[in-house]
Amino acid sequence: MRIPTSILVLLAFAAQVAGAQEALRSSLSDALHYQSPSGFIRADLSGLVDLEAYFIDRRPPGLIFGNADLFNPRLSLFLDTHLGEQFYSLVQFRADRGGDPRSKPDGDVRVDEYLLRWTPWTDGRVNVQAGKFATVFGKWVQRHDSWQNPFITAPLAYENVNTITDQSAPGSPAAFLARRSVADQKAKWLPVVWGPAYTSGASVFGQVEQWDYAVEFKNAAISSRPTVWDAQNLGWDHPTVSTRLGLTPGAAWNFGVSASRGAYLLPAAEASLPVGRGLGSYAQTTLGTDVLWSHHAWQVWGEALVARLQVPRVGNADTFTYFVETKYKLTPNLFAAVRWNQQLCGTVPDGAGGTQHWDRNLSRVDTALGYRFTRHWQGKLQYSYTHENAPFQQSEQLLAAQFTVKF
């Protein structure tokens, strides 16, 4: 495979500017806080700048939109305040190519998260927050910016969209069957978990001891596009309702487990129902346990869902798919990745006496090189390579490259 021109351009601009971090960090750190003269209230504004080149040897693989190479820049900016002790709220906006690489190609800016947290008592037992952020489901989705994650991608679970539509029933088995032999659409299917899931509504969250626990009630399923996610555009007609339960029995381990449900079809897949069905007769459920392991240079994560969506005229569509991904400090700046995914799909009725797999397994490993050069500066490689048990193969091989200035 060809290194493309734009990756190297992007490696060589991340080379010359990283020494310039200390004069970002010295006449950005005043400008970028605010404090009132008797403490009461806080805030700070932070960011990140991230500049991605990808190139796709085929059809680009989960939520990258297109059918060419890709650059994608993106600003994501912070807003951070405290009112005393007991109030926090923030904001998060970003300007960029979507939510998703080329998901808005002309550009788009908007507000992705916006919340109000109340925290009753000091010791953290209790949070209660209302607005727009993201879901509590699983462990990938608190690590999932730029600056956190070792990839540029997301697994497999929260970006691999499956042939099960959100606006639409498919009128047989064999018409839902037969989009197995389609390529991925994109603007219509759904993945298992739809990245960090923006969704709107109201969490209760704390921790005890070793125990931390967060349940949600939410707008949309946790498999629900982008421009779903904010109440003025999908109210809470058919909220779903995710918790997660976690244990730390000690500084090298966390366990957890989730779990999902809520209706997932849109109001424009209404008119297509059964007769006597309406949009909350066909939920998805997911289960999830996600577990973390870390020592010294190394940090081991690994997640596995399970879900299951009705689907109109069809019955059970079922999945399982998980991840394991490794972590591996070279030098205290130079870091290694490798990610394991896999997704596997049952069967469904095919309309004449038989049973039939609803989609294609798919299988992928992802490979990560990352160089912070500084606090404030960070860049990654990553090659991936896809394989699908398909007559066809969608995408086969992905390489990125990544640029990340925090402020």
The other form holds:
Amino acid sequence: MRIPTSILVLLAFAAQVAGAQEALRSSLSDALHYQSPSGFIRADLSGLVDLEAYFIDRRPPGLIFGNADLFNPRLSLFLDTHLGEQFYSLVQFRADRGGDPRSKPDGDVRVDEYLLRWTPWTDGRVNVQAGKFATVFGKWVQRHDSWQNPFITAPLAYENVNTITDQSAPGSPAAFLARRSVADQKAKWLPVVWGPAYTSGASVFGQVEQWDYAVEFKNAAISSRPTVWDAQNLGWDHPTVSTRLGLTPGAAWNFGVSASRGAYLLPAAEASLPVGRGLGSYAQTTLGTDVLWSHHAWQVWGEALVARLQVPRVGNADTFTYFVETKYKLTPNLFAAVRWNQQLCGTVPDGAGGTQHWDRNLSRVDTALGYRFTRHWQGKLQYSYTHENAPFQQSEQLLAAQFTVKF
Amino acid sequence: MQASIIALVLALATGSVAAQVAASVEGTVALPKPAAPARLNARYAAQAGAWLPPEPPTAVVFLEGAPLPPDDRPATNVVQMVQKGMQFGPGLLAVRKGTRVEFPNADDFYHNVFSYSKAKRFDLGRFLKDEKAPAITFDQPGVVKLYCEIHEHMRGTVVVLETPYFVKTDTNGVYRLTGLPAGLFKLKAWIDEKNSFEQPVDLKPGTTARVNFPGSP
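Next block: the form predicted together with the partner chain, after the form predicted alone:
Expanding to the full complex; the earlier chain stays at the top.
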């Protein structure tokens, strides 16, 4: 594997800028807030600048679009506003080459999240929020930004596209199974959970002693693609309800169970459905469990998900996917991370009296090294190796570098 | 035996004389208004845990250039900076080079302490209330800025000094520094990176000088 020039350039750039003007950046970080004289309004503007480079040996894995190496810059701005003790709002603005790398190769500017939250009691037992925001399903969302994520890519469950599409119904089981032998169609196919799933709707969540809970009512399934996350693009005719219940028996542990159910087919698929069936007849049902443990220099996360997607003219396409991820701080600045991911697919009738696995089983190991130059500069390198249990390999090796400025 | 008694008497006499001729300095440091308390931006979870307001600003006043006392020894003491209510307490700590600082966690959830300062670079990882408090020996003079990676708003500072002549003001900026040698030295007041002052001070044996920062009395 050759080392791509873009990665070397990125590393050289990181080394040059990391040591310079830290005080200025700290001042900038401290200055980007406003507080009214009475203290009732407080607004903080913060952000992340990411410079990413991906070297891909075959076809891009996961939710990396296109067919070649790529450079992916991204600006994320977060406006956090507090109104008194009870109201909070968040707006996340992004400028990049698509929410998923190169999904909009010519560039894109959008508001990824906006929400208004009401917290009637200061102990946080109940919060009510509405808007467009990350799903409550699972635990990965809480570390999905580039500063918190030890890796550059998401876990398999949140980015590996399967042969199920939301845009049309397959004509027959054979047509559905034939998708296994072609490269990922990322503009059509769906993962189990599409990244942070910034869908639109409302949620209620809170924490009571050792327990935390969340329930959301959203306009689209957790597998849905970003183009339908906005309420103006897809309404609540076929909503998805997701929930998570968490237990923190001690500071070191957090356990959670999640569930989600809702229609995943888009209106474009309606014309291709069997007679007498509607979009609401085909649901995605997902159950998940997550665990978090941390102590001293160690952090470990694990999630396991079981998903059932009802496929027209085929039946239930079941899949099991999980990952175990660990991060260890080698020095105050340097950390290493390893993640093992796997996805196994169930069988469906093949239309000829037998059954077959509906998609390719897949295993992937992600490794990463990260270095925090300062509180505002971070660099990461990731190497991933994927193996699909089939003659066809979507992707095998991925090398990625990411440099992040946080302010 | 006789020699020991003579040495003891001489030592006591010297100490007594030193105490009699020691100089003092007192005054006030103009402190900035308390910064607006930050808010936790809990974007993806409910806020957990009670939150105390940050400590009001204080300053460290220290004498620079003064000779060390004849009986000076390296610092071996242990002091604490507690993490409670998602704040460092005290938020500003002045210690002499060689002092060991413990960081007990008084909250029911994880805290972390790390610093990327040149004077001391460390990361204590995540530790609990019931654990033995992790500790760091500050063996280089300088300003060490402390943070918690879990609670980004938390700020702490350890000012590590070569000199044994230092004191922290109260929250009104009032200080009194005693037991100082006589002579002409620099008196410095450090509040934060953006606010520090220095003035010459002429210390006379047995008297108390008055120095206010900024400006003269």
